[in-house]
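The chain below stands alone and is given as structure tokens, in the form predicted alone.
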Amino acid sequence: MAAPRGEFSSRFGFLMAASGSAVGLGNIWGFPTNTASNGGAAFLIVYLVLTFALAYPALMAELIIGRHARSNAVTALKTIATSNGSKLLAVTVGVVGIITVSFILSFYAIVSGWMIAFFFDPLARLVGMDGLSQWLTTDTAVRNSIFVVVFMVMTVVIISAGVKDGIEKWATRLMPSLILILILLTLYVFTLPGAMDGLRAYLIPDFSRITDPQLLIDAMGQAFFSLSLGVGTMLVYGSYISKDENLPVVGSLVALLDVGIAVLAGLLIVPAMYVALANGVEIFDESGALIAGPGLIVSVLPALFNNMGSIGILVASAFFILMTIASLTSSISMLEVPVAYSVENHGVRRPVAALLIGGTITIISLIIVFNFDPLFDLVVNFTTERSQPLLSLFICIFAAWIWKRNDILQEIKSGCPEAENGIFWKIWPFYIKFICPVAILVVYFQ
């Protein structure tokens, strides 16, 4: 079964890919004015406290569920399920994770395919098309609906390669230009007046925040939710990975790379800021924070581009094809949890389940253009804050209640023979049993 199912070849592969589904949109604007706003750096420590504290627990499970199944979220919940009640509930998670992470990707094709408009901006003006370089800044229902579709048609595209000759692939060419980029870009802001105060901002910590409540909320918010937990996607990569492969090891390096290009991309885009506040563009809100979000990608940067002169054309190409690699390789983690799906329960070819999948996202994501107001932060809000949180609360159930403790260890011991008596056999099983759901409570209550 595992074979015709597909499986990554490498653990260089995997780690590419699954880091890439974590690494999004949100890490690269979420995170870094997440910690400019909430004590710089005292921020930056609790982060990454939480993340190897907490969510890496939270990750864990997932991979070892998926590799100790080898399928898709719906039939791996129910291999260790242990009573007809808890199959039923391992329906019910698997199904409304697929219901989740599908309308995530419908909002989140939508700003993607603002990031793919704002790349062909530059290059509209730099040819003298003024008026097709307006038409792509401006928010309208066209121009997004041409967007979306041209997002999502790489989404299927890559989808329906499979998972050696489409994800694996290309998460392994997408991911390293992803990081190239990200240095470079930094490495040029840091040249420009301003940048150094930015800097200021997001690495001196101030340690009279580090016991703020909201610092805290925010920072296991950040730690949990970039890691793609809870909706089935590192689940489902989990169930590719070869069963040699050391899981505590490689969950690891995918937490520390997740952690490493949230903490560059802050090294960007907060001094990216100051260098725009240096240039007259204002960068705070009216509450006084900084502005976040996709206001930040879509006003504040783009003033600052403009004010750069010839320059500024290469820059802003150069950023937002950044910003839409990082959309690609998260997108098509999504649309891998509802094709495996269907490809492994109801027998549909891949291509055909990726573009029938893919087509009916693209039609919700059109629907939520036309009605944007009323629908986009509804979709937004119900899903990463409502559901997401309380389906990573009962993959960890499943893994820290239900499945057995021991076919739990067999799982790790067959790439990790020493695991009875490693450190991560000895903390893990406490964590994901106690500390993870009370931490999910938290931020889900908050």
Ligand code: PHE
The other form holds:
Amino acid sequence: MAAPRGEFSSRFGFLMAASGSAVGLGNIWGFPTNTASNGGAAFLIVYLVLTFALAYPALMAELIIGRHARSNAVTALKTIATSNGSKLLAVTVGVVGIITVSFILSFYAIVSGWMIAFFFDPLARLVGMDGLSQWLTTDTAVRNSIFVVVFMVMTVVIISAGVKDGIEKWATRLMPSLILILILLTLYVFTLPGAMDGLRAYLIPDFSRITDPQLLIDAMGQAFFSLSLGVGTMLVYGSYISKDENLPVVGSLVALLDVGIAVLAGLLIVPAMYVALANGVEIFDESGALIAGPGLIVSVLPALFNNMGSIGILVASAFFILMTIASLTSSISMLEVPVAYSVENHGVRRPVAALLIGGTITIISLIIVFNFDPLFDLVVNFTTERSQPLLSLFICIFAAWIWKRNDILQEIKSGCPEAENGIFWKIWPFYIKFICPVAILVVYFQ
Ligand code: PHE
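Okay, that's the form predicted alone, but what's the structure of the form predicted in complex with this ligand?
Let's see the whole complex now, leading with the same chain.
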């Protein structure tokens, strides 16, 4: 029935793909401003602790289950289920994950489309097409629809090509470029007046903020979204890892890359905002916090780039290329979840599945574009605040309470024969059984 499964050809390939999934819009427009507004380096420390204490164990649950079952999320959870009841739960969690990730992609594609439009804007100005530039930067349903389609076509083309020739090939090209652009832009921004104030706001710790429970909850939500947890993405990527690979090590490398790139993005974004401030651009919202989210990306930073003169054109293009890359390496991981399921469980050919599912998600995106106010926030909140944490909770329950402990150990030992005596095996089972579910529930009910 199913075509032979894909596999990442190297550790580097997997790391680029998985960190590509993790590093996305959230890292660049959420993390830096959150940090600067919430106690600087103090928030960073809390975030690091939460990532490694809570999100990393949940990430490991997905990677281990995925590699053990060597299949998509639905089948993988069913494989480890032991009773009829848990098999039903497995199918439910897997299918709800597929639906959730498809809706996440539907709003992600809209925002990613903005990034592409803003990438073309400086080029239009360069050749003197001011009308086009105006059109590209004005929020209209027509512009948004066109760029949603452009972005989804790129996503579908990459996923059609498969794990090695699509996901891995593009992630290994795009992620190093992303890191390089990020470093170059950061170095350039450091030379501008105002940057050092930004650096201070970003890094000087204010420990009085970190006891705020709301802050802990936000940081945890951010950590789970950022590591792409709950919706089967990491589980599916885990299913393409070689049996010789040391899972605890590659998992921690993915978490480190995700946090590392978020921290690096902060070194660019927060100083850039203070440079904008020095240029007379408003960077704080009514509550006094730094402007975050779309407002940061489509108004604060473009205002700064416009003030920079001709070099601003280059800086703006580089920045929006960076954003597009970050989005694309995440969107392909999202589309892979339903595509892997259709290919493996329904015998659909990969390019057909990618086209049909990608097409359906594009239609959902277009419906949101034309009904933006009622739908956009609803879809974002429902998927990321309601569905994603609950799904993560169930995956932890599968790994800790349903799956046989010895089978987990055997899976980890493949590629890490000494696992039984290592620190990971001493701590992780306890975390995944008690700490992670409780922490997720606490966040959920907030
Ligand atoms: N981790 C991605 C980001 O930070 C978003 C994402 C969520 C990707 C769920 C895949 C699955 O933007």
